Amino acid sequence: MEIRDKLYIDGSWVPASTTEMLDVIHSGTEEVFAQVSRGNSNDADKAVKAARAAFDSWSRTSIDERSKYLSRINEGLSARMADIATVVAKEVGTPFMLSQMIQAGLPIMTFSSMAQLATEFEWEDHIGNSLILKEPVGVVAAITPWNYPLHQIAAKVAPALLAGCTVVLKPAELAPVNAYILADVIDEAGLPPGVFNLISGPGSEIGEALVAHREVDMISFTGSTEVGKRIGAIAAQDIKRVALELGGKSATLILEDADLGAAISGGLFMCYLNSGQTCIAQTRMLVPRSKLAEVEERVAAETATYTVGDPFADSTRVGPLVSAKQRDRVMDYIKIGESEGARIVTGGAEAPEGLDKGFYVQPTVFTGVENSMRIAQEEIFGPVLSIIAYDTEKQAIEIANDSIYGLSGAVWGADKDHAIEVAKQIRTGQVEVNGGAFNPLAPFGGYKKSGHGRELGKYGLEDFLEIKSLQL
């Protein structure tokens, strides 16, 4: 068992204020595979003070030097790619091959791209007699989720460090071990003391302490909309900057002329990715009513190829969910869908056959879904798809937009230009057109209750910068 009985504060591994440890559960076996320190509000205060003390010097460090530190971190993460993929496969349940590509690959890419962006970004501008400067916002509290744990950490820490901010990271309780790997790498890279700090423990205590701390200038949070609302309310007391990446209920909109095979394959992949534990999961599939029966048949057949099982088995396409609580929540939603009158095409609320241990759920497809149903409106965060029939393209766009969320979506159509015109009418932060690939340099974030602010690329960097005008 891996034991991490220290916190990383002010450039050193130090004991937490309590001796209590948090168990980290292997989602595929339900066994404890690691323990980490349980920090508290006292530790949060120490970390913030260390970050504050380090800010003046770090913010004045040259951009070139900050970029070099990011490159060293990128190299350190690259050397530990297999370790990261293994840890996250255990913590979250992501199948190992996907974990290598996504859970380990994306954070490495983020640190690399941020290091490169340093030379491309316009740090100064001139408008008339004014010199416009872009300066670091200050001490950043980064509070991150468990579903793509290191990716979400990197999306906050890398741009914050490049901007000249100092950081206190509070990783998810369910998936903290990957954050310790990053702290090891940062320590080895020689980042100055206090620039990066790691506090593991419950969000209800540490998260609240960080958000309310007078020395914190900005909170960057990814997680549920309810917690995001709470953070916004607390942060408003000190007029802190807040960046929120919250929930989603994205739609795959299949137009009349779309290639059904490609659209269904793309939509299912984006629904079942990471066992549905994805904020941009496309969990509503909007189909022309005339093609509903064919779509149901094809979806059922293709869903059968999504083998559920051990995240380390080569044949697995859908691993376990992160916890017993999350598994039970998803199964409850499946029962809710049945009670609302939707019909199960495949799957159900029973555990997959032969998987008595681990937090497994069958990929489940509902049809006969009305967009007003809870399964079509609420974020389930599991491998559950709702097929919704529409009669006109206008109605399909209205259904896609009929959500409190606005994070992502997809449009499929044979006429690409027309599909783009439809995509422009979808009120979300990003839309895939005919399976366009995820771009880690493009801005990522949402409309409505999916949050505000953007991550990744130059737009993600700008979130950590203040704008100053010098009138000359």
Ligand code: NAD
The other form holds:
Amino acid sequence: MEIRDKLYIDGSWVPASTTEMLDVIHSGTEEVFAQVSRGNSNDADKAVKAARAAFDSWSRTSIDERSKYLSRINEGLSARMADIATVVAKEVGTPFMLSQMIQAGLPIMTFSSMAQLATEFEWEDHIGNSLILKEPVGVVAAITPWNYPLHQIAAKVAPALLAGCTVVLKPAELAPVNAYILADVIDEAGLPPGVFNLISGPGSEIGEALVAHREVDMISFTGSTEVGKRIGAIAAQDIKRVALELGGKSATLILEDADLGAAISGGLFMCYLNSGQTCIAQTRMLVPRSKLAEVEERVAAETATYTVGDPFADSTRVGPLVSAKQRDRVMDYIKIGESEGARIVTGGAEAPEGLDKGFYVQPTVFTGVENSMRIAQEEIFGPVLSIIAYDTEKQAIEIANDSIYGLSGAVWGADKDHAIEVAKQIRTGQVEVNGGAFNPLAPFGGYKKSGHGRELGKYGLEDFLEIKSLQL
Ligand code: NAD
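Cool, the form predicted on its own is there; where's the form predicted together with the named molecule?
The complete assembly is shown below, putting the previous chain first.
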């Protein structure tokens, strides 16, 4: 078993204030495979003070120097790619192949893309007699969730460091081990003490201590809308900058003329990815009523190809959910869907056959769903799809937008220009048109209760910068 009984504060591995440890559970076997320190608010205070003390000199290092550190971190993570993919496959349940590509590959790419951006970004601007400078916000508290744990960490830590900010990271309790690997790599890269600090432990205690800390200048949070609201309210007391990446309930909108096979394949992939534990999961499929029966049939047939099982088995396309609590929550939603009058096309609220250990759920598809039902409105965070029929394109757009969330979505149609016109009417931060690939340099973030601020690429970097004008 892996034991990580220290926290990374001020450039060293130090004991936490408590000797208590947090178990980290293998979601496919239910065994404890690692333990990490349970820090407390005392540790949060130490970490923030270290980050504050490091800020002045770090913020004055050259952009070139900071970019070189990011390249070193990228190299260190690349060398540990298999380790990271293995750890996250255990923590989260992501099938190993996908874990390599996404859970390890994406954060590695984020560090290299930020290192590259250093030379391309416009760090200064001129407007009339003014010189516009972009300066680091200060001490950043990064609070992250478990579903794409290292990706969400990298999306904050890489741009914050490039901007010249110092960072205190508080990773999710359910998936903290990958963050320890990052701290090892950062330590080996030789970052000055205090520039990056890692403290693990409960969000209600450490997270809140960071958010309320007077020496923290910005909170960059990814997680649930509920916790995001609370963070926003606490941070407002000190007028701290807050970036929030929250939940979603995204729609795959299949237009009348769409290639049905491609649209269904694309939509299902984006629904079942990471067992549906994806904030941009496309969990509503909007289809022309005339095609409903055909869609139901094809969706059922294709769902059968999503083999559920051990994240380390080659045949697995859907791994377990992250925890017993998450599994139970998803199964409850399946029961809620049935009680609301939706009809199950495939799947159900029973564990998949032969999988008695591990937090497994069957990919489940509902049809006859009204968009007002809870299964169409609430984020389930599991492999559960709601098929919703529409009569007119206008109605389809209204249904897509009839959500408290505004994170993502997709439009499929044979006439690409028309599909783009429809995509423009969807009130979300990103929309895929005909399966357009995820772009790790494009801005990522939400409208409405999916949050504010943007991550990744140059827009992600801007979140960590203050803008100053010098009048000359
Ligand atoms: P969560 O909100 O429960 O926890 C997220 C982080 O916040 C964890 O590190 C947790 O310890 C911490 N936290 C909990 N309570 C806190 C508090 N009171 N103060 C400060 N920090 C606190 O979310 P989760 O269950 O880890 O993740 C799932 C949620 O995250 C889903 O709703 C999902 O949609 C969302 N998510 C959003 C994005 C995005 O980019 N929009 C990406 C991934 C996940």
